[in-house]
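The form predicted on its own is given below as one chain in structure tokens.
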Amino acid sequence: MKKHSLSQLGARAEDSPISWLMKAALDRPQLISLAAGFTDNTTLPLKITQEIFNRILGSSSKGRPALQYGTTQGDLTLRRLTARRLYSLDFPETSPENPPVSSYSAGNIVITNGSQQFLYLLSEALYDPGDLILVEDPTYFVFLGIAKSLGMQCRGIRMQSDGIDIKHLEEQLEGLRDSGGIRRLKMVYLVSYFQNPTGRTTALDKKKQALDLIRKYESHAGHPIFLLEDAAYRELRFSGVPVASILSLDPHQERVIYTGTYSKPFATGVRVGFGVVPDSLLSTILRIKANHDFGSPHLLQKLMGEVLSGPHYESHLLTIRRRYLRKSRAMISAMKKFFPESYHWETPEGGLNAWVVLPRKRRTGLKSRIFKEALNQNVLYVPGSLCYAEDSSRLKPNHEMRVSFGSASEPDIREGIRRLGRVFSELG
């Protein structure tokens, strides 16, 4: 007999690590948080936002509609601007006013409360408990929380410097085909730009190979298998070369799902995200979203529509990219100075994080001596083990960490890394 009245979903839900990490950063002013993925506070677009809100609310013809309910799918103007922007990112030399292919159609875009809500809506639409998803190893740990709460089974695909290991993906698909498990596989999930947590970007050729493999094995599943590209950090590139999205590889958008956000590149407090979904999933996503909220906040959508229709968005992107470049350089310089030579990391080309790999004998998890001593010295990081799915086919690594340069100031970044270096030295 159950000792509580919770549903199975309610019983599976656990505290999110990101909630605890963010709360720790807010509750302890003396703490230097290199963990929670806050964006840079000093560059938040206060003046731009104030001017646009004044313009919207200063006009009854704009203000009253903005303060009224919108539609479940989202503001049409914002969806059109989003479609146009996605097309221009993938085809910067040929971007038309009205993208000619369905992958970039406003009709296939759903506006959500950040990309996080879209991930949940999509998972709720596709997954029953016990169904299978392939994820990068490691991957975005907040998504792993969604997967666990919905009873999804995760399999990890090894990462290389330019994205997932295609050979390992094929091996996993082969194994699932042979075991019959492929009948429960619904989706492959990639965080393809400046990945959270590793900072790596998936090469376009790897995206194509992954899509081709999915199409090859789909007949064995007996249902569609989708490729989900999470591009939350795409517009935070401050070096390197741009990479087109998976949308560019699937012009009729049959198997590709794409999600992005304006929270990271504009303002996290705005919480406006979006998803691009195939026709086959659109009505289901909208029905589920209607049950959640029947539409994201209309005023914030109107704000983002005004931002995108003028010069403000591009100028703000230029500001924050320069800022994150300086902060990432400060972090890398400090790690070179204070971390042991046996510790390894890759220089970020965008995003908000750096991924540090320690010798295997050094444990970094929540119960490790390193984590506890770091907290004692008022510095916080994300243990790498949180970013790995529960996958019985391999032991979960416990010798890595994610450090973020997003919110901390440059002096705090240097001091936080110095404190971590002292922890490493003291613990031997």
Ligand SMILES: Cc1ncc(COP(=O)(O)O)c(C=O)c1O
Given for the second form:
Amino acid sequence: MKKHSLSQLGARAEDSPISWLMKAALDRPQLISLAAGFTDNTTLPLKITQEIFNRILGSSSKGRPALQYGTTQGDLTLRRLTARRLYSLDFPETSPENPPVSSYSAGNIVITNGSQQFLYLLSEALYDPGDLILVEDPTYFVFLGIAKSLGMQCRGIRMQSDGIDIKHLEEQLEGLRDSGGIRRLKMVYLVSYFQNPTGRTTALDKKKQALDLIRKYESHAGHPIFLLEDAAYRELRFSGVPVASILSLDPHQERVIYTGTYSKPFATGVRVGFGVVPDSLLSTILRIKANHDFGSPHLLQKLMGEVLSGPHYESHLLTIRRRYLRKSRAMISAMKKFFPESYHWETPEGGLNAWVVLPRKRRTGLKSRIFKEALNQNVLYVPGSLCYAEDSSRLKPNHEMRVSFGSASEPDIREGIRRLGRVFSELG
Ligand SMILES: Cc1ncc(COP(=O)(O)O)c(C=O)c1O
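So the form predicted on its own is up there; where is the form predicted in complex with this ligand?
Below is the whole assembly, all chains and molecules, this chain first.
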């Protein structure tokens, strides 16, 4: 007799480090968490949200529909505003009412419970156990959890400071073509703006080269291979220059999928995200979403629609960008002061994370002395090894860490980094 009655998926699903990291931060108030993916607390848009809720609920013509179920695909006004915003981010010099190309059509947008739900819906739509996807090495570790539970295999593509190493992508595709493995390849996944975990942004030229390569090798797969751009941190740019999305490279939107979120730029507690999907996948995603929840909370979509249609969104973005710039500077200057010279990091231009590379012999994983001693000293980071796919073609690096400047205050960021510095010097 089996010990449990779980489905294969249930048995494959592992404890997600994200749940543990977030709970640790909430359970131990004395802990300085440079790990949890929370956003800045003090700038959460309390007043704007209250004002808009009052406006919506103060009128029966707005309030009643908002408190009713919506549609599976999501509120049309919010989808239109999202399409227009994406278009104006990609083509800032023009801002038409209805963007002229299908990549930016409200009809191709699905509103989801955060972009996380979109990642899950898409995975359910595309993958069978044993299917393969190519991910950045390292990548967003919660996505790796989805992949694992659905029985997908992930292969890592090496990262450079401006995104994936295109040569390595081509080598992987060539190898898969030669081995026949390409028939299981469904997607390439890029977290292209201020990546979680490394903070790096993928250059537009690399997005284009990746798309060209996918098109080149696709005939060997016998089915479409998609390029998924996860732009969760796109709106959190506080320096550097803007980069257009992959939507701008595929105007008829056949092979690109894009996901974004209002969690990070507005409020994580509101948790409204979206996906932009090609026609060929749209009805499947909607059928699966109908099975999940037949539509995300309508009130929250109405809230986001109101936020986007007025001046609040832009003004809020200005506030939080300034804030994250200050916090990232506080973190970098503390690292310069307290970390050994042989440790490396890049200065983030946006997002919530910095990535620290230690000398190879220093271990940072959950079982390492550094991690345990950091926890003893009440400071938490994300071990870099959690962010690497199970890929037998290389050894999993275990000497890096993600430190987030999102939620901790500036004094706590300095203190957290000081404590980490102390751990490093105590453990020699
Ligand atoms: C890269 C990336 N994608 C997607 C998400 C999901 O965010 P949400 O579901 O709040 O939109 C996150 C959250 O941290 C993330 O880091």
